[in-house]
Amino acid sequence: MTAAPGRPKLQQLRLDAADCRKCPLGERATQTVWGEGPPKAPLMLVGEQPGDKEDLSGHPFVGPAGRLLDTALQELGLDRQAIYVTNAVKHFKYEQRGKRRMHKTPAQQEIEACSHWLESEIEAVRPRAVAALGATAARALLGRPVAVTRERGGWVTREDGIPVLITLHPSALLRLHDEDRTEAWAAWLDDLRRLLPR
């Protein structure tokens, strides 16, 4: 079955953005790392930005936040596989620490950068439902800045119609003390909870 006219590829897509230069990002990333999941996917998962271990892979949500993000879908019986996975930008920026890359938030001007492939694909899987992890990945959704410890939990509806579900990045969970981790952690499945459907 051939895609609908004027509707884009996400195999040409995942091409074509390969060799994006449209930011600076692009020049010090190992690759461009692109959106994974079935094409016609219902649910769409949308983070900042690839990891340190995202970038040498080549995969999304592969390092220690994407197996958090896998322990919640798997708690919640969903399956990341029927999930199309992806970034708000999709090179991984970060600061030289010694032999370590530590993660860096992208800047307005990159976020803006790469909104058009974030849009490209929201094009071609047409979810009937997008989850925002984290503000980096609302305000890409939605064009404004989100305060997502005030709207977290929360549905905005996009003007392509598709509702957004604003919550936090696992990452997030990662960076608590033990002692705080889990009443966090069962509010964010709360929140990831609202993706099933009724």
Ligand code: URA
Second form
Amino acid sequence: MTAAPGRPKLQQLRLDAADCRKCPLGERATQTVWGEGPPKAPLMLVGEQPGDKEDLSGHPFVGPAGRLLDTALQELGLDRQAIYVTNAVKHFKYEQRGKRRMHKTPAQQEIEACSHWLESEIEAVRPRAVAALGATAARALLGRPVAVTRERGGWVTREDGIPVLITLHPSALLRLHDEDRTEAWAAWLDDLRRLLPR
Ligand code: URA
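Would you generate the structure of this protein in the form predicted in complex with the named molecule, following the form predicted on its own above?
Time for the whole complex; same chain goes first.
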């Protein structure tokens, strides 16, 4: 896709990514799910990859994990519309089981193949802080494996000077049994609270 003069950077990148085939995932996914939010958002949230609902709708974090994220943001008084929300990998990776498409964790090569898109979003938006939701996002953002359970709640500054908060992916909370969820929810909110301006 050629750049049109005057077209906003993120809009151009979205168009460029629409037919990306740098890894095999684009072939099986419905569409590229690009990030969404204000072009100069102060905060950026990065997830792993679109899920089934996101793949079908073309929007990030609109399925069950997204609803949980929305509830957390509301509880913290953060407006999702003011945040740039995206994923480390822009295509849904899944395994077909009967009629269901089951999420599959992206491979390291797929994360790497996609990382220039995430980096281009960060460069365009230049948020004051980024939250890595889960291990895939943390690895993509920091360029090293991250043990989320050990490092969660901590900040790591990237080479470009942007601080990254490490925390859980909302799907990790969805997988918990009811009796464990209350405590895990409170701990997750404590992590995310660190994104609030002081
Ligand atoms: N999980 C993610 O990591 N991203 C989404 O957009 C949806 C679910």
